[in-house]
Every structure is written in structure tokens, then in C-alpha cells.
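Heads up, the chain below is alone and in the form predicted on its own; it's given as C-alpha cells.
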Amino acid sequence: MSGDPNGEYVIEVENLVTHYGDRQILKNVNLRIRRGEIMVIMGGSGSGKTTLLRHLMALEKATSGSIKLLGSDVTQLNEIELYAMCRKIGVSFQGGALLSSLTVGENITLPLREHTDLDQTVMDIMARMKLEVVNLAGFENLMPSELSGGMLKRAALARAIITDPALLFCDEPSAGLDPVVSSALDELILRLRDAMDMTIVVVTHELDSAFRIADRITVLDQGAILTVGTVEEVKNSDNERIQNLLNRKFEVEEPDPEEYLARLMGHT
């Protein structure tokens, strides 16, 4: 386990509330993440984990509450300040999200072209260096369509770390991969954290992956945090909903008759 238990917090979420229309998605979420820590966010479908991640990446505005990244409240930053913050953040999107019309190398240098004035030769060298880090040396001239699923994920990680970010956000990094490739990707995430001293936030529903890489786990349910703890603390939780999640037990809730009727009548 990394991340100094007494270290500074580089992500601080306080009383975060979010609505999509009239529907409340996040309910007074409070979360602190330390420098050098790998925080895994888990929860069932519709729990709000992806919405929380999008807020942490400053892609969505909350109804209320605050989100501090590296000491700055992103909910209060103007467009120019948000642009500067983006240089300190790396994002590995679900599925890789590489642009199909660009080579792997061109995809990886995109953040450098957007946020720096570096010479193309320097950017190409940096791209090759990051490809070395993710074990894709020599693949810079291939197109994304020529890569396997696992290679796409690693290329996406190379793009996410090209600016040496302080914070790295990963959305379902091992989803859809076979166990061997998934395990290798988990090891890569651990190596990146240790080698580059990054704080990493991972959203995943893959339990094996979560237990392998997490320093701490945040479990969301219906937009609220059920618990934040180490792997062992989460595994040993006596919370029924957490155990249902870990044991893949589907929950069927009996609807309130009046609410159910109102929903059918279109009154909610």
C-alpha cells in the first residue's frame, strides 16, 4: 500500500450534490484522496460512480458542493484556470478513446499539441518514451485498428501520462479484457504510480482488479457513499449492500405502492 496515511490531500470533495433534471444523482458526497494513493471507486449500475469521476475531471458542474484538485476548487475556476488545471490531469477513457484517423503516436502527442509549444521532434521522442513505459515500443506508426484490446488500453494510458500529470483518472481500465491481460494492466497501473509518484483514481466493476491495485476503495450506492476503506476493511464490512455487491447478489426492492402508482401516472 502506498500513499502516506498522514500525507496531504490532493483531492477533496465536500458535500457534492448533483441532479440530472429533477433526479438527484449524487447525494452529499464527501471524499478525500491523498497524494500517491490509488483510490478505486466501485458501485453497482446507476450508483453514480461514473458521474463522480466526471466531476473529478471537471467535465460536469455540480448542483452544489466543492471539489478541490491540488488545492484549487474546480467549481470556482474560470475557463482559463480550468485549461491550466487540465495540464495537471491525465485521463484514460473507457475503451481507450483513441482517434481512429490518427496513428498511435499522433494520438499520444495530442495533449502536448494542445497544451504546449514543443517542437514536433521533441513530442515524438516523448511519445516513444511513454510507449516504452507501457510496453508498446515501436508501435507509434500503427493505427488504433491494428491494436488488440489490451494494447489499446495501454496506448490510452501512454496518452494519459504524456504530460507527467499529478492526477490520473481511469474509467474501467480492464473492462472487456481477459484475466491475463487485465492482470498485466493492473501491474502497469501500480508501476506508473510508483515510478511517477501519481495519485490515481480508478472506476471499475472488476473486483479482482480493484482488490489488486487499490490502496483504498470507495463504495457508492444510489448516489451516496456507503464506505471508504482499505481492501480488507471493505471485504470484511458487515454492510449488507456492500456484501451484495461483492458477492454479485442482485437486489430487488419492493416499490412503495403509492410511489409506483404515481410513477405509472407520470406524476414523478
Given for the second form:
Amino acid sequence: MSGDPNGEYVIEVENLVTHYGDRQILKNVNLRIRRGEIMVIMGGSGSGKTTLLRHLMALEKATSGSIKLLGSDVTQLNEIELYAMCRKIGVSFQGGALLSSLTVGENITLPLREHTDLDQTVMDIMARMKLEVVNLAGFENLMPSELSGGMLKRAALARAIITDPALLFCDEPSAGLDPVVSSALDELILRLRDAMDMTIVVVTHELDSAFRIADRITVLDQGAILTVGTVEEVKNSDNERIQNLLNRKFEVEEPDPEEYLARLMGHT
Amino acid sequence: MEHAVREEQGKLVVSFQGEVDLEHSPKAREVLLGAVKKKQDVLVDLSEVSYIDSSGVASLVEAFQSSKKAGSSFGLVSVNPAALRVLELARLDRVFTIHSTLAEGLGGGS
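The form predicted on its own done, now the form predicted in complex with the partner chain:
Full complex below, order starting with the chain above.
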């Protein structure tokens, strides 16, 4: 591991509360992540894990609470300050989110064109370097539609790391991939952390992947943190909801008849 | 980022100090390409570089390629472990000639 146990915290979430309309999505979330640490966020569907990740990417507005990235509270930053912060953050979206009208190389250099005035030759070399890192050397002139699912995810990762960000956020990086490709992607995430000292937050529901890469795991349930711990601590937890998640058991709550009827009628 | 260029034993020694990052790499690139244009062998001393990012490394790659075209040699000197990890990640440690000391670079050629 890296994630020096005495290292400084580069991500600090305090008392984060979020609503979508009347619905509370995140309930007083507190989380701190150290430099060089790989934190995996897990939880069932609707647990709030993607919402939490979007908050860390400064893509969501919190109802209350604070989110400090590299010492700056992103809930308080103005647009210019947020723009500067974006250079320090890499994001690999679920599905890749590459622009279909641009080549792989153009997609990868997009953040550089947005945030820097580097010479085109330098940007092209950087793109090829990152493609080497993700084992897609020579693919820069292909269109995204010509790549397989695993290749798209790796290309998205190459784009996410093009600015050598201090913080890397990955949403379901290995979802839908076969085990071999998924394992290779996990190795890549570990290599990135080790070589570039990145702090990496990964949202995933792939248990094998989570256990391979995580220094610590945060388990979310119904918008609240159930536990934060090492892989072993989470595996050995005696919390029934955590064990259900690990054993892929879905709890079906007994509905309140009135609420259920209202839900079916679309009144909630 | 600070830089200095001097001549030693017929080679141009380009030294950088501080961080060669997105903000400073355009200047580093200008210095490197300027040195390579002189068609002399070039040694880039990175011993005082606390951080070099991919844009800095890409500038080194571009200068290296230019020096090859010009028929000159191009070597790196005193690459610190953090920078070496960045080079290794992109397998560039196999591309560049890396000397552990300036004396080695000056004496052994590159």
C-alpha cells in the first residue's frame, strides 16, 4: 500500500448532506482519504456511492457540509478557482464518455487543450505516452467506435491521467469487462498510484476488483456510511448489511402499504 | 522553475531546478530545443528537479528526437526516483540514456 497511515489528508468530506428534491441522498457523510491511498466506495444500487463521487468531482451542489480537495473547500470555490482545481483532478467516467466525433488521441488531449496552451507536438507526445501506459500504443488515430469495451475504458483512463492529476476518480472502471481485462485494469490502477503517487477513489460494485486494489473500502448504505476499513476489516465485519452486500444478497424491505401504494401511484 | 545552460568538455549541460510542470514545461521545451539546435551533444541535469510531469517528459522526448535528427547525443543526468518512476511507467527509461552522475555523462558519452 501506499497511503502512508500518517500521511496528509487530501480529501476531506465533512457532514455532507444532499437532497434531490425532497429525497435525502447523502446523510451526514464524513470521510477522509490520504495522499497516495486507493479508496474504494462500495454499496448497493441507490446507496449514494455515485452521488458521493460526483460531489468529490465538484459536479453536484451539496445541501450542507464541506468537501476539501487538496486543502480547498470545493463547495466554496468560485468558477475560476474550480477551473484551476479541475487540472488537478482526473475523472474516468463509467462507459468511457469519449466523444465519438474525435479520434482517441484527440479525446485524450482534450483536457490539455482546455486547460493549457502546450504546443501541439508536446500534447501529441503526452497522448502517446499515456496510451503506452494503458497498453493502447498506436491507437491514437482510431475512432472510439473502433474500440472494444475494455479498450474504451483504458482510453478513458488515459484521458483521465493526461494532466498527471493528484486525484483520480474512477466510476465503475471494470464494470462489464471480462475477468482478465478487469484484472489488467486493476493492475494499471495500482501502477498509476505507485508511479505517480496519485490518490485514487474508485466506485465499484465488483468485489474482486475492490479487494485487489483497495487500501481501504467505504461501504455506503442508503446514503450513510456503514463502515470505512481495510479489505480485511470489511470482509470480517459482522454487520449484516455489509455481509449481505459482500454475499450479493439484496434486502427487500417490507413496504409500508400506504407509502407503497403512493409510490405506485406516482405520488412520492 | 530555474534553468542554466553551460558548456563542459564540449557538451552543452542544461540544468533545471524546481518543478517542471504544466506551467513551466513550455519554457523547459524552449530551452531544450534551443540547446539541441546548436548541434552539440546535450546533457540534461535533473538533479535539482523536485518534480517533472508528463509535459516535461514529453519536452525531453521531443528534444531527444530533434538531437537524433541533428546527429548529436542527448542524455539525462541524475534522474531522481520520482521522475524515474514516471519515465518507467511510459517505458521511457529504455529510450533515454540515463547517467547517474554528470561526471559519468561527460566522460562516458551518451
